[in-house]
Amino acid sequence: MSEAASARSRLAADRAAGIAPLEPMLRAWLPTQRWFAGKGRAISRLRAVSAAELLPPGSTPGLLHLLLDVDGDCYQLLLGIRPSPLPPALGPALIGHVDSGPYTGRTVYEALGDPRLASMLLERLRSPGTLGPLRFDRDPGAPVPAGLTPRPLSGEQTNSSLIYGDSYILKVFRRVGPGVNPDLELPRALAAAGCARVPAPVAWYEADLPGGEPLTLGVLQPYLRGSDDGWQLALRRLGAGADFTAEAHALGRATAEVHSALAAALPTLALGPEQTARLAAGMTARLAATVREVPALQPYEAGLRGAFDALAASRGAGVPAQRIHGDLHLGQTLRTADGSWSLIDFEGEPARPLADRRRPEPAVRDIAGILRSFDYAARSHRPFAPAWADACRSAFCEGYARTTGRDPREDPVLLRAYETDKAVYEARYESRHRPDWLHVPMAAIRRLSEPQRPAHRMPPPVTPGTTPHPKPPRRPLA
């Protein structure tokens, strides 16, 4: 065995010895986390891919960075290590107590809940360099001040975020894979292209592991203080019986600006007939799998499949494809304090493989996501307000066309296929996680499964500010 190979073997043995005592508590703790994808099943395999002490040995508290292989998925953990007992404020972050190994007698906890350790992580990002397998980098033209007070951002599902001094937000990716995460790659490309619709990354960190591409672990961006979450803003307007078409129109223009900038900054292509047929076949396969899991879809399967068959049959010429957001809905938008719109969270659907999320796709996928989101908002209150949703959908498309010169509704076959695919995804998600909300995508499923009418004219333009007002909601459905 070579000297280098022997050193790697000793390192692996040392790492396993240090992490092995933590394994039982991590097996119990991981399935309780909102960002863990393996809920509902026992963990079969758990091993350390990398381990790095981010503070000198013996520091109190200590900060241990782990990449864990959990049944084939790689997860990032940041663990605090203190003598027992924990301060009361850190009680909710408790993972367990260590009885053997190098951390004997210490308590292990979720580090992002500890302000001291969260502040230390920011300091690492402020000072580019490497530490073991970790590499910290930043935009040299965007210095980050020291001493910003951290606080966790609540309510996330697939990642964890920290806000520093109401000036910056750090997204810590939990489930990671080889390759640049789109939430770093695309905002950087947009910033280089001069597009101000997306906050530009100011710092980030990655892991360099032997034999593979770097793994993006976290991204620090400006925090748009005082912004309104697009989903919550829409619900407030809907609840007050207020118009939202002006905002929808402006959001359409912002989305088109981002798409145009991405198309100019990154490679594009045209999907030929064979590629379009494969695209439609993938939609059909997802439908079949979802019907098996959600029996309520069975009566509508043939009608839904018709949308995908029509897409496969419609293409003699290519479908334009480019880099897109990939998981766009109202909750991924912010209306800033000056009244303009920004798009955030370019990670794409986290359940999809990273390589898939980085492939060019038709921009209409993002458009379908926003159109479905208007329907979700309208159906989240009683009584259902179809006129509100329809007016918002029209205003968004008109705003999009104002920038690109082409209304998405001019390609009804492609738009219907993507709306249908999105509604099928929603049905599976709600069935798994929020059964009380299944009625929302099911309403769209029924509509989209109906035979497509012959080609017809688009609805007349909606003048922002003239939407028929829905009645104020009586109570939320969920």
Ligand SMILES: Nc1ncnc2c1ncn2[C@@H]1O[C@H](COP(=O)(O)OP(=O)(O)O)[C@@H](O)[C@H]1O
Contents of the next structure:
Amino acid sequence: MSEAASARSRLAADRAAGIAPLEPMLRAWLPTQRWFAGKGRAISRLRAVSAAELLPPGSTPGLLHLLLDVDGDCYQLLLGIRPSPLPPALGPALIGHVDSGPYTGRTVYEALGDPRLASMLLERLRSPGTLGPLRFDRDPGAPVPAGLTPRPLSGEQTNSSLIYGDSYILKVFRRVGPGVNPDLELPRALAAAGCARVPAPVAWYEADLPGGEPLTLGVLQPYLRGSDDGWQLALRRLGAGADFTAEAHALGRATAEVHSALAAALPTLALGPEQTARLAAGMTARLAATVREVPALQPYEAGLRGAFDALAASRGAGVPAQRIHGDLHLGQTLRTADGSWSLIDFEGEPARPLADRRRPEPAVRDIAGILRSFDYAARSHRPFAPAWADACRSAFCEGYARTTGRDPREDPVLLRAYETDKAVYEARYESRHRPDWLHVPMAAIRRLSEPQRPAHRMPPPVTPGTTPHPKPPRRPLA
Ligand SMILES: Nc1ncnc2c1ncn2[C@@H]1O[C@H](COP(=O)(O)OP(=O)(O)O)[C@@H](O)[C@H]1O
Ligand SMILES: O=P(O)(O)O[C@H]1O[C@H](CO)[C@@H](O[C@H]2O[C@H](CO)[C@@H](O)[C@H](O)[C@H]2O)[C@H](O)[C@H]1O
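Return one more block: the form predicted together with the ligand, after the form predicted alone shown previously.
Following is the full complex, with the preceding chain placed first.
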């Protein structure tokens, strides 16, 4: 680090203590952000964990990087600082005006909305090095061109992303914690193993804070221009009364390739009877907690528990466990312009502790996630299209088996336990975030709580492209 930069970082450390004048505006602004997890309750504690000036506030614009502890959760903020008033184009990014302390008379705003600051961030990622607690790194074999035009990604997401020149996408993680984020760790491991199913990180940045592991803050990876999100594609096909089994089959193969590469590249385990029983106990405990939160589940609790009891009782031999995606559903898949599938967003379920998300698990957890997604798609359609979902589920499993030699349906007890666990998770997710969608996991809950009958098993394999498909929708989606 240059002398000037080190002086700046010392100054920034002093300013971490001096951000007090920003506090009131941050308290008001944070709950308005999609990525802020503490909505619905007043913020009691807010303090800066670190501050680094990527551009000093004397420059116009200035760029301040903050890690904020908000009631025990750590958030990453990138704040632009300019003299008032802001240019009109930055109006929507406004956070507030400062009237005391080191930034007196200036306006603070969300930096990712400012193309100049977004460009500056890319420049920083292009040249490895440190600035205060921040460490910028890149893959030396994948140089990123300068001067790419930035734009924020529109649409719902857990974090915040910027697209550069339609060639790269930078994900800025919002809620962060010590330990490498699997969304950096797994794609890097896959890239090193030569697996092309996942866009390979080309640059990333982390924070080194005293006394802990580094925190992953952002990852830059190639942007798959012109790709279709698997969820939207499935809905479009359903709406047109069209078949999706060829795609489901190919997605099964792609998922299996990713699983095989992860198993080869990273530690694996065989879960013995005790560990399997513990896994089942974890699912049972999640169910009990969810029943308390979503009373509609209560009549089905005993039936659902049966799936977990069966898992606990079923094991003589070990269940293979490995690193997995952890939150796989159709919205995490991209079909590229050449028709091949890629998987994205390896963060896992963001609400789970990082240590849990990094633990090896049976790969069937991911498979259950995709199978549930076909059901979601079919139930978003009017009329409900069960044959479409069944055919997709079969085609996916077949594609998976084609690559790994093992059809997930050969272990119905394990598959049912994971599908049940996912449906329970979805019931909680929907009741918290989209109550209008609760009926979708509830339908699965009813089905999965029934005693297992042979008829309950999935239909035999289909030849892709030959599925009976539903009629076009008669009325809009729910
Ligand atoms: N490499 C990529 N190429 C094209 N689009 C992408 C890529 N990575 C992410 N996206 C798009 O960005 C959206 C958000 O990405 P995601 O990793 O799911 O972020 P988050 O974890 O914040 O939800 C995805 O749904 C997808 O549409
Ligand atoms: O946004 P994330 O990727 O973190 O995932 C969360 O939100 C998903 C909805 O956006 C939710 O997925 C559920 O709904 C999908 C349709 O919108 C469906 O395809 C999935 O199968 C279903 O689980 C996901 O559960 C939640 O973690």
